[in-house]
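What follows is a single chain, given as structure tokens, in the form predicted alone.
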Amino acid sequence: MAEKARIAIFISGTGTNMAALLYAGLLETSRYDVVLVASNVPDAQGLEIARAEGIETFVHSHKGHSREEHDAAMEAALIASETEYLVLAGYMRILSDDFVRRWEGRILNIHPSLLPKYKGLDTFARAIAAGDSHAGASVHIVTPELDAGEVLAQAKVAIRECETPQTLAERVKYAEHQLFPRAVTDYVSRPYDARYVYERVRDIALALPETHARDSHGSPGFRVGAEKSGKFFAHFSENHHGSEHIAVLVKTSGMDELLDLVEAQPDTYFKPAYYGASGWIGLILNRPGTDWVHVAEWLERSWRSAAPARLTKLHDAAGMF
């Protein structure tokens, strides 16, 4: 099983959603560990729950500090705890744009509506006033635009006759406690999900000129050029030939470069069976913090080694504009 992801949780109050995440994380089957609970409110009740379970806590009041100053203190605690993902669970502060950009794709939030409906506040009152049949909660990726990131999961809760925002909020809380741990688990497991990883590789590979997908020796591959005469520039490998890795195989300049990379960075590269003898290197993808820009650079380099000169020239020319 892959290493558990290290997550931190920011709270501002009672921490009921934090508690749901924390106790789900304590299960043997959990794919994450809660390594920090931090708050902008010194007496937030949720901090006591975390302390009782032996979880590290951190407090830094936002009062008397600029948003950037406060974010810097909170971020320092994240870095010190070696956090990989940040989860906002009732954190009543809007993070600065720079903070969000530095943690792009690694901050999750739960919002009390069925996004994209009702961003912002008073979501239950707005749903009732609109005559909606259901309200609910959404787990989404945090972006600089408020409540606008990719929605990862949702839970619907029926709106009854004579419902009030208060009664609806109480029932949505039950749904949130079920939804949040599952959505976080699914998200932090993405790097180890072969289908998700393959789709990312496929999108990058097929964005290059005149490429198409084609299986090779029972594994997905990508070629450049005509359907019949194209050349392979990448192969997707999932535990292929007994390997423990999910990887993309790309072309190096030769055996010297391949062996040097494997020796210097064994957590990133390996010499694949069968393909390795021809100078193909395995770029390991089922690991924390995969750099997808680096993956894209390798795919483009490998594509260049297989593409006809007319394509590389056109690609270079297009890149100048």
Ligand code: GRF
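Just so we're clear, the structure is a prediction, and the values are computed from it rather than from any experiment. C-alpha atoms forming the largest set that superposes within 1.5 Å between two forms make up the rigid core. Positions refer to the first chain, counted from 1. Compared with the form predicted in complex with this ligand:
With a cut-off of 2 Å and the rigid core superposed, residue 216 has a Cα displacement that reaches or exceeds the cut-off between the two forms. Relative to the superposed core, residue 307 undergoes a C-alpha shift of no less than 2 Å between the two forms.
Between-form comparison between the two forms treats the chain as two rigid units and finds the smaller unit turned 21° relative to the larger, from C-alpha superpositions.
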Given for the second form:
Amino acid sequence: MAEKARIAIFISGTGTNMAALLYAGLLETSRYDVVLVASNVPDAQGLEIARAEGIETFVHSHKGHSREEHDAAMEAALIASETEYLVLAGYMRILSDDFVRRWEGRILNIHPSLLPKYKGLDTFARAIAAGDSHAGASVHIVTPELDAGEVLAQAKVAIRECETPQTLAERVKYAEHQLFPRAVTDYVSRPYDARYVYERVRDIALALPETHARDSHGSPGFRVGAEKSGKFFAHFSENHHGSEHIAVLVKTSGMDELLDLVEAQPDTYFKPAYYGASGWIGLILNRPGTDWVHVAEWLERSWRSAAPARLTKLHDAAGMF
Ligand code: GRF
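Please supply the corresponding structure for the form predicted in complex with this ligand (the preceding block corresponds to the form predicted alone).
Everything in the complex follows now, all chains and molecules, and the chain you saw is the first one.
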């Protein structure tokens, strides 16, 4: 089991969601530690709550600074506190695209609507005006496009006859306080859930042409070509041969490349037992912020090295359109 994930929370206001996250994080069984609470508003009420609990705080007003300058100061605080995940809880600033890209897959936000409905502001008034039976809140991954990243979890709140945006906002907060710590817990736990990681690898591997799954020495693997004569291009490894990693093994060009990568990026790569000797490298997946595009690129490269020319040519031709 991994150590607890290190999360930072950005707030601009009352910080009740931050408080819900913080107190859930202080429970013994929590899967995360709140290591920093930061704000663009010097007197944001939530800062006091964090200070009272001895959590590090950081304040940097956005006034008089460009978006990039402000983001850079906030990011420096994240790096100094060795943050792994950033959680936005009522942070009323849009983060610059570059910032979001650097932290891709590691920023979560809570939005007070049942996304994809009602992105942006005034969500409660809009839900009431539309005659919806329910409003609610969504926790989603932050991407450069506003409120558009993958939705991880939602809580529904009934809209009553007499509802006003204020009464609805109050009840949605209750729901948010239940939802947010759970959604964050589930998200930071994902990389250590071998089934989740395996299914993700499998979906990428089996989306490549003419592939199938096949066990090898007790571990799942993926092959290209016919069922009878196919060749392995990836092996899934869960704590295999004493390794502490959940990983996918893919084929490098040889020992030089393998050793160079392991030396340069030991948090991403390792040399697996047995398979390592024949040029297979392990991509470590049980860590925060796995770059799945990178994993997909490796799987494709490994597929390419094992696939017959007939298939790689077809694949290249398809990629041209
Ligand atoms: C919440 O309603 C959340 O959905 C939105 O901002 C509000 C923050 O409230 N993103 P609080 O500061 O956590 O009380």
